[in-house]
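In structure tokens, the next block holds one chain alone, the form predicted on its own.
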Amino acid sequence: MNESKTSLAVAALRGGTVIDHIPSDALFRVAHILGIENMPNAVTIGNNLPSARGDKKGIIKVDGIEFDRPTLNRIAVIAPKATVNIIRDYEVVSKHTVELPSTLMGIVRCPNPKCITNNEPMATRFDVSDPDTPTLRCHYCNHTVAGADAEII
């Protein structure tokens, strides 16, 4: 095999899910979100890469799985310009930025106690007032959050 020295090979994925432009401080809760410590398929993490932004990046790559939009939903929370790869038979065929929705419904819980959500088996309501870099506001009881210190369900 004649390889550069310089360059890293990692198995392309046959079919999967590639999520790529994570920011590396947000890499393990991405991780933590898509369930990989339980995961019985293939996954490759890669940290503290560098991206053509200029900044760090992760990524993940697990085979054998397509998320779906709930589970995009709570990484957008975290990583809203993190990019969806979907691979099959070795070919991108859907490439996209994760989406974050206007409102987030039993996605985030309120850092608030004395929120009703709180107190009460109800669902969390969120309004999202800037997807590129979220802020959060409970519907019930106005407090925000920063996306990326929003605590996932």
Second form
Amino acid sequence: MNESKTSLAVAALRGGTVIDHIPSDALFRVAHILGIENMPNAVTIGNNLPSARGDKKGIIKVDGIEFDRPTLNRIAVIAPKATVNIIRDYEVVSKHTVELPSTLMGIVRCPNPKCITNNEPMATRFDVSDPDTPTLRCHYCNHTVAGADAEII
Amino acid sequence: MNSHSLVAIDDLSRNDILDLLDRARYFEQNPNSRLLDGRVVATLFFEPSTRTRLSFETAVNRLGGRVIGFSDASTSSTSKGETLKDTIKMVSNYADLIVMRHHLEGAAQYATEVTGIPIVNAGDGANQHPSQTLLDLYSILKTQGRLDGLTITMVGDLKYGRTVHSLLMALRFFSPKFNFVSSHELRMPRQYVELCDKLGIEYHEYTDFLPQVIDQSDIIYMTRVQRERFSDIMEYERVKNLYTLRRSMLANAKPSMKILHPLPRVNEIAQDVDDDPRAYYFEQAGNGLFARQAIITNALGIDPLSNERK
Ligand SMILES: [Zn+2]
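For the form predicted in complex with its partner chain instead of the form predicted on its own, what are the coordinates?
Full assembly next; the chain just shown is listed first.
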């Protein structure tokens, strides 16, 4: 058994996507962004698992679906260190980390109640700085929010 | 986004600022013209501000243009639930330029994205008010003869005061030295202090309004300290009079120093300062007319200095 299979703990997956290294407090928000609540697919969620870095992590496995990059990159706002494993026939065929786009359109709600984006039917837009610990700046009102605290629409 | 709009002073380069100030100087010498002959400017004040609206409308009138608009959203279709986008699109059919003030932050930026005509931001909540900054800069240039290398002391509410933030951003091109005088609770936000560090701009932070700070200043920029900004009312009571400028404090100030304030003032500048030749806040407000004439002609792509530049 190779290392990637043992480290992916919960249950072996024939084909699909495994998202690992999600911060435990972001796990359910990540599930929400991926739209998992409304999927008929088999889903396995683990949380508060020990990580090699010493903190706690979450993991999500979704059977029979390979999420596209734009969808996965949306979770980078709250889980910038998440890794994505694509599984086919029980083998990891690709493994990559999520990438945070430099501009987030329509993904995050502005924390400023007096922001135009919270008062008009329009998409939000944030510019992202520092991909490791992302800070988001509202393109409209200039308020900033830490990525980890961002409210995902 | 249309390139002639002015949403935030931070969007301007050093050259953009100098060009606008050249225009302002021209308009101070030539306040009345027909440069806007045949043009219609809409002044949309979703949030009332008589001072700013009159200044913009005077600017248009003295340039020979015509004004349409409203001075209060309760008299406009906004009160019937129309979106900002729809109002802007509707007015864009009639006007060559929209000057707008809105209580929501980011409203002017959004307006630039839904219309092809230029937008001038006359204030969007606590966010941006670039014509105020341009008139501040023009007042500094006019009284000091230069923008470069001045010692600028900012006093009062440095945390929420958008005018001091915008002035700091504009002056970053001109090798300033800053003194920041405020209570700890209202000190300059770290992002601006860090920017000064990054750009190698000298600054000092003080919690006392000291004579040696006043005496070295070329400009003292006063702001209101408002009770509602304080989480702790005891703290407000303790500091509210610490940042009041009195005439007696000017004994050893430079003769060329000028005192600025965005107005209206409450009690942060004592009445006895008004008679000191260094008091400049009333003339400062008057410079707003020339600054706004500069902004309007720039937004419409009209160059009043084209003959002089040839
Ligand atoms: Zn915002």
